[in-house]
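The chain that follows stands alone, in the form predicted on its own, written as structure tokens.
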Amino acid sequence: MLKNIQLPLQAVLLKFEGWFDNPFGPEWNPLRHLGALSFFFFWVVAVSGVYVYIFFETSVSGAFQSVESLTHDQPYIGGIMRSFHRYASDAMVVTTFIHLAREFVMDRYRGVRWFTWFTGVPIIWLLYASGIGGYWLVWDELAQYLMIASAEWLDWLSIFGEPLANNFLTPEAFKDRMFSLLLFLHIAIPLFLLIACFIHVVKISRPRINPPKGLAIGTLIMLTVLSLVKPAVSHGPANLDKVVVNVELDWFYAIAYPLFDMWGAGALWLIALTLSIFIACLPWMPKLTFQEAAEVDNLNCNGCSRCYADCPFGAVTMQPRTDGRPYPRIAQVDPDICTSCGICVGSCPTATPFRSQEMLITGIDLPHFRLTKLRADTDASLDRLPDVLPEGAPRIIIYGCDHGIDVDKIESANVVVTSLPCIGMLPPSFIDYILMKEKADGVLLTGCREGDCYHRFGIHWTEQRLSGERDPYLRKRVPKERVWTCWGAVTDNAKLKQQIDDFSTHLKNLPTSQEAAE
């Protein structure tokens, strides 16, 4: 059923997404770097508090002169400060529910990646309690109605001794010294949430917690510019022997006040809790199973490390060998985190098809998907070419990845194509073992979109092996102006038909190898 919601929004998703590659680029697409700018947004938020912290009077009386001061005294740093402290807010709810979007839209949440889902949760709750507590200090009408409402919908639960919304009724009950325990609660808070976004990730291996240098310097100029166009400023000061009725709501943070208003604070509790425990287990609505983990083979794995260096999901360790081979250490996987991508095949220094299939058994190996089940796939589509084709034409052939751009809706009489688990699972010495035999005259590499690999590093891997820059690495006597790469999605099809037919132009105009021999 969710495949129906699913498939329909990622089309949609991808489009809308590859309409910013044009402006931003591949590698600086926002919209591939949402959790990484939640967390950037976050420093700009601490980084902007602790200077707002330093003009501010931890006061009934005080709070609300000291901010208008900070705003207006200083109209080109404390001014622009509060403006950052705010919309960096802003900005982190929405880079925080667009990622969260995306991943479920992405179908990346499930499986391996429940853990990361699933605590993901709390920070959602601990955002908005950072945010409405900044209101609270602020202590002008928007500060009054959201502390009155928050107030009367915690006491709905019944938890406290005396209801907190006693603190309210008039100017005399509400003390300093609650107000100092406010700002406790508005340092604090935000403290959870850090550490509450770093177990988001611990699970994750080499998760990207900043976003690229280039956006984050067009991130902070853009939030430059709203401040300066647009400053936050205050609502009139609060005045407890008032009933605020109109006030400017920041619907970021406060779109379930009117709900409160309308329904109660019973009926919010429910929608909220119920919507909350219905996202935690989303994982499990169907549980996501991947296909038999990798498996390690004792007598060819030399404890390389490459598979455990490669692996995107941390599924393989490097543990004491106790089998009497000379080398000391041996690979194991934990197939309770291994996705069976097979990226830990392409790092495998044994995986070469230059050996006959009777011999063609690796370190580690998919048993669903073996080696020697690529092996007959290349030769099966080799076969398939013809030795001339009209007109000159090259003969090319494919492999793409399950969650690419579908290489099985080419049709060309000049190409065939292989489809793996994932791109990063080719070993570069099968584009060696096509081109050196002369198998083919050209090898084209598809796999998902730059920068948002499914498997999240199988096309940055491949790059790296091609350019030589990663083991294994395409060797220097394998002609690179014969081996193409196209990135892209599902939705990307046109895109790789132009690129076949650009890549059988140039290997038109390349010489024969005989031409270049002589």
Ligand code: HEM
The other form holds:
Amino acid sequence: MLKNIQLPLQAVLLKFEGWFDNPFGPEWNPLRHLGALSFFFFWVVAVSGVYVYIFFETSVSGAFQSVESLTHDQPYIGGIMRSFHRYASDAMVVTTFIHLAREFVMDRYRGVRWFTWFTGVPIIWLLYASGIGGYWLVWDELAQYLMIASAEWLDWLSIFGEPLANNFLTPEAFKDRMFSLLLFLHIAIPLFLLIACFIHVVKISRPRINPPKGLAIGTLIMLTVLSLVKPAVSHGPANLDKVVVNVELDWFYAIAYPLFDMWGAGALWLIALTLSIFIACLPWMPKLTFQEAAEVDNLNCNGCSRCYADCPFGAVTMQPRTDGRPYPRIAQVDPDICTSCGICVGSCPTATPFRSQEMLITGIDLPHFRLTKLRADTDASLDRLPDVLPEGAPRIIIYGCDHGIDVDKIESANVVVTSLPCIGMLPPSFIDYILMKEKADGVLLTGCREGDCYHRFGIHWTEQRLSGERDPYLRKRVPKERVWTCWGAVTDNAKLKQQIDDFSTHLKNLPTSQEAAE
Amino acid sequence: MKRILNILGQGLAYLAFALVIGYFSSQPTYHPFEAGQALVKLSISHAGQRKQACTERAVDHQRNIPTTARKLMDCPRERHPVTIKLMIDGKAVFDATSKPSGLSNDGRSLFYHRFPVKSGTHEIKVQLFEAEISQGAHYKFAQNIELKAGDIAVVGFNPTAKAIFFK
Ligand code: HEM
Ligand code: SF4
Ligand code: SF4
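Same protein, the form predicted in complex with the ligand this time rather than the form predicted on its own?
The complete assembly is shown below, putting the previous chain first.
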């Protein structure tokens, strides 16, 4: 049921996202930095907010005029800062909601990720409270409309004693003291928003909270141009003796207000609360269960802490050793937050196929997919390859992962496939092992799209291991020209086919090992 | 060449984003209120009468209480709900009873309502009942008022003057 919703949406999203890969490149693709972009917009709003605050007058009579003079009397900077403040806030709504939708569609919100998703829900409330609270401060007609409607909406709860809306009945009723409270709220709520954002990512190891530089610069240029072309301006001054008839609503923040006018406060509370609870409960509808958590083998773990460094979910901790072996520490897995991705296995120095035992006992291993099985699967795949191929077509072994390009039907006379939970589980020594045996001429590693690994760091670590930047790295004796990668989503089959063809041609033109020796 | 195309492509993406933000941050214009109309706001917070009058306490009831805490009168705090009726141009537009606020029903009854009306002269009549309707209205108000388009008029209660007012 859930998959029936997610998969078609995923296809659309991946298609759309693919278009962005061309001009931006996979590293800058904005759709893969939505959380970081939201953070970035927050900082832009914060900095421009401080500037606007310096010139703001906290009084019912002075606020409007102070914002007007900021907009019109300051050569550029004031007007731009005000526009930055508004447009970055709007952009934050957009990136936040696409971020939320993307995590849902890509099924990255259940299981160990529930906490991150769950803590996203209060963020939405705080985001709205921050934005709407900002519009009140301008004290123009839009502020008047939003203020009174907000007060009436809150009054429906009848928890404030005297209705809040009474503060805005007449010009005399609205006191400076109330205005100071509004300003205080507009500083306090965004601060809570920031705290909530940090809580949101606290359980993510190495969260990407800053967008790549190129994306940040591009975004700032965009905001500047928009601010110059269409500066943020006020409506006419508020007048509590008069009804507001026309408002140029900021639909990103004020979308609920027309609904309030149509359906009333009760209905809107019902919608807002039901929707929030529904979204908050999604990680359990249904719950995502992973395979058994990774296991540490005391006798084989030497406490090198590579698995601790590589686990993308912070499930590994290093503990003091009590078994008397001559290493100070030992790895320990928290089964509640382990996704059984196997990335830790790929990082463990003991995980090598070269050992002769039938059972490969590693420092850390996946109970449902042991390294022994990976070696057996690899051997079986190699056995399916003929010793010599007609016309000298190169023999290729492909490693596929459970979440990336679909490698299922790709096998042919000279191409065999082995799958594993995440490409990050593959210790580079396996590549050495295969090419040493001379049963295959090339190894092709596949996984999710670049920068978008389902298990977060599988691709990144693999790239670094191949290039020798990260332990365990691919040994120097391995001919690198016989190892290719192809990163892509489930829908990127055509790309894989093309890559296989290109790889074959490339391999065919390489000298064989005997030729190389001569 | 490819670099230029990439920059163009990125520019296009930023342009689309900026257009969406720039447009929906102020458009389409919304009309929360029909032009040519005026608004009457009824906002009254008023305490109903006590349900029971105070009674003198029996002397034996006081015996166990320290002298400083003794009260001679027993005043149950619960109040009557308040009812307000509003007629505009002879038509009853509002007739509601509101419970006293507060956990022990001893606070004020709260009313806050909006009534859009056509601009022009209107006859406004208000009746406020502090207790049961059968006792009759405790406060009454009637006045012809002229409202221009967009005007907001407030029907309220002035506790010092003890009267319903119109502003
Ligand atoms: C201002 C609003 C938000 C900001 C700044 C923000 C920021 C972030 C950041 C920086 C990450 C880490 C990304 C990574 O390193 O891969 C993240 C992950 C995540 N966010 Fe948000 N977020 C926001 C709102 C939300 C909302 C409203 C939801 C959903 C209700 C949500 C759901 C998630 C989930 C499920 C993840 C986990 C992704 C993963 O583990 O791969 N976020 N967010
Ligand atoms: S990588 Fe292997 S040897 Fe190193 S700490 Fe982890 S389990 Fe132990
Ligand atoms: S299987 Fe994945 S999530 Fe579990 S401990 Fe290993 S690296 Fe961490």
